[in-house]
Each structure stands twice: as C-alpha cells, then as structure tokens.
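Listed next as structure tokens is one chain, alone, in the form predicted alone.
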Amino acid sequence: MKHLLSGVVCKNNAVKQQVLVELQNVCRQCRACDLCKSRTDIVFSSGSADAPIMLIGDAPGPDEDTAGKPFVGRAGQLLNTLLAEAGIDRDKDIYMCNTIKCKPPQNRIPTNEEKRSCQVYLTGQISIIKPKIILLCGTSALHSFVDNDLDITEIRGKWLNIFDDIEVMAIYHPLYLLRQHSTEINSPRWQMKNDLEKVKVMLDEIRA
C-alpha cells in the first residue's frame, strides 16, 4: 500500500523545527477521539528533525504520558541499550514518534479509529522529516501501513516496500522484548540485533 505525502518543504533543520512545533501546538488541541479525555500530555516525538531515520512506535505508555516523550520507560532503556549495540545514535540518527500521541487506558492497543483520528499527524511528521528510513517498531505501527493479517514475526527484518523512496523496516516492540531474556540464536532478541545491525549497514550505504 503506497502513502501518499504531503506537506511543507522543509530544507534546513531549523524550519523543520518550526513546522513541527507548529504540528505539535495543533496535536496539543486536538479532540478528535476519546483519548484527550485522559492523557497526562500529548507524546509527540524525540530526536532530531534532522536524522536519517524515524522510528514509529505503537502507542504511549504511563512513562511517557507523564513525560510527553516517546520510549522513556523500561522498554525505552531496552531499546537504548539495542541500537547503541548496533552503533546507531538515538538522539542523532533517529527522530522518534508514536502511531497515536495519547496513551490508551490499560496500555490497550489502539483501535483503528484512534489510529486514523492520529494520521494526520503523523503523515505530517513523515512529511517534514523525510526520513531515509523508517522503522514500525511493534505490531501496532506495523498495521498503519501493511493489512492487519501479516505478522509482524513473519516480516520483521525485511525492507518493505511502502514507499518509493522510503526504506522500511518493522521491527520487535521492546516491550515484547522485555518479557524476552533469551540471546540464543533465533531468539526475539537476537532477531531484533541482528535487524539493528542491518538498519547500521543500510544507515552506513545511506551516508557514504
């Protein structure tokens, strides 16, 4: 399924910035499901507007409702200490988002509702941010942009074609890892290394 882009053309980093303070003070009123009734904050993203690589997680959880920023709990350390293992720099090399800027109640998966009343936002971060890659970290993020019958086990790891000039990659949820403690060979978490160390190959060719 192709996506279609569209937005400003942003050319330097500092109006990047711009248009997405701008994006996220209109996130910041937004109404459009259920889910502003019981949010903390919005969490909107982290990282630099610059970075080559975005990656889009499923929904919020309690640590970053009270933060307002993506990945900062136990499954965000997990996900620090993975891509540093990988060589690959959060705060330099990766803009960080969710598929919905609001916590669901009980950390629920987000229903497609909630996830199409979001879209406009985070076609919007896609669209100033012009990531080289993406990566849908987690099942959620997964289905926003493949049909819901594919599972995230039978394709994580694999470059997906999504968008023409977009590389795409899904990716294990460091939640699920979390519950994971294995490193044996063709364990959740050797998988997710290996697919890191991929993304730094594709990252590295991306950059020479």
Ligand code: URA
Contents of the next structure:
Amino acid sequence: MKHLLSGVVCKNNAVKQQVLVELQNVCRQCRACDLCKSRTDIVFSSGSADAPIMLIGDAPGPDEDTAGKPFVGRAGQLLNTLLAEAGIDRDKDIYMCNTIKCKPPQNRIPTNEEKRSCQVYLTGQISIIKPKIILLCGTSALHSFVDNDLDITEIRGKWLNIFDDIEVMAIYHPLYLLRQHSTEINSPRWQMKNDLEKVKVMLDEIRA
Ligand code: URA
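Based on the form predicted alone presented above, generate the structure block for the form predicted together with the ligand.
Let us now look at the entire complex, which starts with that chain.
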C-alpha cells in the first residue's frame, strides 16, 4: 500500500494543517454515496496533524454527526478514559478519524461500497499525517485494511505488517467494551488495557 501514500510530502505542521483543511473542504462537497443526504455534517477528524498516532474508527454515530467530531459520544468517553489510563494523551498524541466521514442511518455498519467511495479521504489523511502508528479501532476499520475473514478477537494487540513504515495494530471498539464489564484476566477490557500499554511502549520508543 506504500505506493498510495507516496504522493504528498508535508514538511511541517502548518502545511499539514492547511492541506488537511483543503481535503476537508473537498470532503464537505462530497456526493459520492447516499450517506451525504442524511448527514448533519461530515465527521472529518480531531487532534493534532503532528500526532504520532492515527486512530481510525468505524463510522460516526449520531453524537459525532451533530458535533462534526469523531468519538465524542459514550464510546468516545470510554476510549478517552482507557487511553488516559495507558498514559496516552488523546489531544496531543492522536489524530482521530473514521473509515467513512458520514453517519450511516440507524448506526448500521458501513457497506463496502460506502467505504470505497470514502477511501480517497482516508488515504489522503494517512498520506498527509504520515503517522508512526495506526490503530484500527473496531472490525469495520480492521476490514478496511485486511481480509474480511480475519477476526479482530484473534489479531488485536499484534503489530500488523500492512505498511512498510507504519506500525499498525487492531484494537477493540469502545462500543463493544461498553457491553463488557469484567476486567478479569483475558477479558476484553483486560486485553484492551494490555494492547494500549503496548502502544504506549511503542510510542515511547519512537520518541526516544
Ligand atoms: N464509533 C466510531 O467508530 N467512530 C466514531 O467517531 C464514533 C463512534
């Protein structure tokens, strides 16, 4: 996939921000699929363009559609807590976005066609940000990058060989974790805690 990302080189944060704003403006005009008809606003991103980590979620929900920002609802609040517990600063360390930029109706999973229509924006964001680490948060995000038969419960927490120069890990979606209360060894919450601690170790290594 490296060849897709080699077109844009952004040397500093101000240039990155400017190119991202231009991409966001193009996205706001997008009519490539029917999701544009029911959106309040596109949900493009939050966080610093200079962030070492890019977290890619599935799709905006109703709260995000209203706010125009990713992960602001209940799932986002849980994600904030889990990141903070692992020592990861959402605002400083993470640029957040989703595989698709418009809310699907009734919170359904985005279709492959919707993901394909929106792929140009996600690919653009990756090539502009050039993150050191990508976190694929949830099944739909994972399956935008790997075969659909790969199960998140089996490959979460492992560093995946998807890009030559970016460390990629799949993590559970916080919406799933909202239904999982146990923190016992090997429970999904315990696994998420471990996975984020592993991300923090990698982050510290990258910064060293
Ligand atoms: N779920 C997602 O995958 N993304 C959001 O932005 C909100 C909820």
